[in-house]
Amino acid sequence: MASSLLSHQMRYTVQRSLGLFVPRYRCVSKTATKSSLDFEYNGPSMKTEVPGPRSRQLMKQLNVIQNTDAIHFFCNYEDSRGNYLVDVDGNIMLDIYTQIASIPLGYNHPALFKVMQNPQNLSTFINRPALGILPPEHLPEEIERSLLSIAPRNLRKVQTMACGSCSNENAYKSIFIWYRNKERGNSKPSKKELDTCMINQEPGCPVYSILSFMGGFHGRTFGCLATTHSKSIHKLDIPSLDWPIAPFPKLKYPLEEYTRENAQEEARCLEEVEDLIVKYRKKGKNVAGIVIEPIQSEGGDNHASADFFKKLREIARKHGAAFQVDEVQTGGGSTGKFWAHEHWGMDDAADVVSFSKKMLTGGYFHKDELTPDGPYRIFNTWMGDPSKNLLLSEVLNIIKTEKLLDEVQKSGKALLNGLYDLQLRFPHIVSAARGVGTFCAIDAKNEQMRNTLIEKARSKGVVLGGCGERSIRFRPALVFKEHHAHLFLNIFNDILAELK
């Protein structure tokens, strides 16, 4: 993945090495052709502070019912359009966070309205079935048309779920079942196994583990939380499992200036992975699987090279562990390829790939051998939602017909080049711009400054999100165009200039 950043950062390196001064003009002086989304607003329009009076009133009302400490403001989704989110006080904001990276085509896309308005689809939206026991007639056809049409290479089985956390949770279960069946061979579970599993003891409940990485985020359910290591607030006071945690490479930017150091850092982390697998095997806690994000997202937009992932994949094979790639946030096209792991250039990149967010539904693709060997082993009431498959089919159609992955590469280049320019001009405020496609980030000098930048952007009509200790992450919709990038960069330039 890190190799994809080289060309984007070359201009930054040349400018810095030559000591070039950047003129004091707006970050981008010429905008690209406007998007074809005619129903969009022309730009941000702010009427009140954010949160405004109506939002604060609703926060007070909701706080009687549940905790509202994380709420930024209340939204008017009916009036939101494309890349623009409208709040209940009438403020129109350019949204580059898109509901934590989960909106593929922006707000209220006309094509999705047509899906909702089609009379033939009404029953699918009204009647939500228990898919594991009573699926609808057209489910196989719908899955083939939607999910299987974009299945990762060599993964032709897919299990739908409702969200990212339950996708990973059940993927872990599939890995454990597969691993135990390998050990058991052709034998069926013994009576002792059947009895002891009912009281949470061995051998029915084997002491296996999933290896994860510091900085990783895989969800907030119990098993997922054991593999999540991004922020303490997620894990505090929750009992957890003794599963191995490996270091994720901490690369230095720009990458081409630190080739040797970054290679050494990745080698150190890979060595630690092998050491942990051996250590836990000796403890009687075999590593059944390894889970990793192609880009650590919530943990700070941390990148690693394609070579790192290739070698990690080989380590999993060597030790008989399943290799799971968590594409909940990176999947769906925002890196310029549909799956971020495609940037690794591997024919057999994973045994399991989990997804959600921009995919509208949740689930995981997997190899044949990870198919559960009996009913109710991977199961819950809904196991996804067929109505989301209908919407996803249309999303995929729009991505293809409008060549949105090409657009992502163009707008991502504009966004990242603009961030490089800004960090040259304001190095005391921002640094370490990085990204692939529109999946970009930049660091502030500290957490307080990061939060200040996000708040000031919001007050000027731009919605941003934070991640890690001091990073700002950019997660626009796939309909984010070059002119949206230029619009944001001009606004962000003004904010940085005010703080200088």
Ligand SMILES: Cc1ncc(COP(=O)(O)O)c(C=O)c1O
Given for the second form:
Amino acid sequence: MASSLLSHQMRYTVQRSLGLFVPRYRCVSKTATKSSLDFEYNGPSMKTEVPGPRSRQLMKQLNVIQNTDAIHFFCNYEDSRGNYLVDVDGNIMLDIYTQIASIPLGYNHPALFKVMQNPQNLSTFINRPALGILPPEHLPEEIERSLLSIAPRNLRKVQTMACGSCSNENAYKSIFIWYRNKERGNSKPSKKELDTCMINQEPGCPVYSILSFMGGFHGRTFGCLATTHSKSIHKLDIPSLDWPIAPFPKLKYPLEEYTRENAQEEARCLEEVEDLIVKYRKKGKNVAGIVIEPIQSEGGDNHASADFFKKLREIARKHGAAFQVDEVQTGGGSTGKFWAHEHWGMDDAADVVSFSKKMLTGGYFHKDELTPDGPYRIFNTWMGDPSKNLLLSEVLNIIKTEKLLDEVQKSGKALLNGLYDLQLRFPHIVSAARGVGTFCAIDAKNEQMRNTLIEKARSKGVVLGGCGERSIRFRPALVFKEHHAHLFLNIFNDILAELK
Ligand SMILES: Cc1ncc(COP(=O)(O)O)c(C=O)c1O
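Previous: the form predicted on its own; requested now: the form predicted in complex with the ligand:
Below is the entire complex, every chain and molecule, led by the chain shown above.
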């Protein structure tokens, strides 16, 4: 694997030095300046419709093996660079969706190639350990260098995992173990508890719950799915748990214009949260934890104010429930701060913060008291992957040295201002532009129009993603600059003008 990557990098270097790598330039925007990343393409370049003939052929081939209904097109990852994703038909597209918000530095960042090329790192890439029993010598040092360097305030413990869902799933388990131990006091689990847990009965399996919010998304595994309420397609036919679901504030945008109405809406939701906690306690289903996204993403880029989160955190504390902030999608810098919850300005914002996507490894930070009290209570074979920590260290290094969080604030401002402008000029098509950093969204007038806009953008060389019923979400990499925002806005403007 390593040698093929080395040879690819060499091929690329040779192509460049021989002048064979000719960026295909399409002059779309007068305001778009040349890319600062000189290895990047200068703009989208479209050769076929998307999906093109080669993509369609591959879909047919894969469809024999598995369901391919969700596939948009097949990609050529070798040729993709920076903000540009190349497909198997040779189309070069500006990617503002980045593998569902999971590429921190764009495609094939040279610094990450170097990490792969370093002979000292090779064994970490080749030998994936069962971390919970046989960790490598450098694991503590590597975690300190990577994850602990960006640990949320007050959370000095971290457990790595493989993906977002298994991070949340294990975070919930930690919350339940902590909650049960609080109730037990100093005593050990009884024989009855040990026996009944084996047959899924109380008291060994206590009837606790996690309170979640309508429109929230926390993953697709069983426990996570009980707290996911964004779209029915994720949940249909899967048995689930009777856990409390509170309304998430439905705010009006722009937030500054509707402060009074929005505050009332948030107060209504907070009241409902407290009512549900009391109601479920009466039912014997104590709320052990509350889980929430700082910005509901899959559910439609729904925002709430810092004041809402502060009060919610207080409610959790008052009722002895752990407060978990799911930063799987919002974490890693795209809001202009490393963690979206930093925008709340709190010293003690959470008991648990889960992450994945742009962090390259899954996992969760947590308070000391949520550390499991014995072996194998929180455990799986891999429990993460040290090679991802290596890559993450380099990603964090680049974020720092290239001041990418400042860049995100600049390009995010350009993007959001552009979206505000477009919704003023095309109010019958788009509205409710919103966002923090580059973590932005806009609503189309209905679902069909949203899908049309995404398709038209793709045909003009821009990859976008949808969320909620009728929203478009913008999830560029951290190397998305102001000129990429202008490039996109010009293309989007043309699309909206054509639809007029
Ligand atoms: C907020 C949030 N939590 C959890 C998940 C689940 O992550 P994964 O798809 O890696 O299981 C996602 C995925 O989109 C997410 O956005």
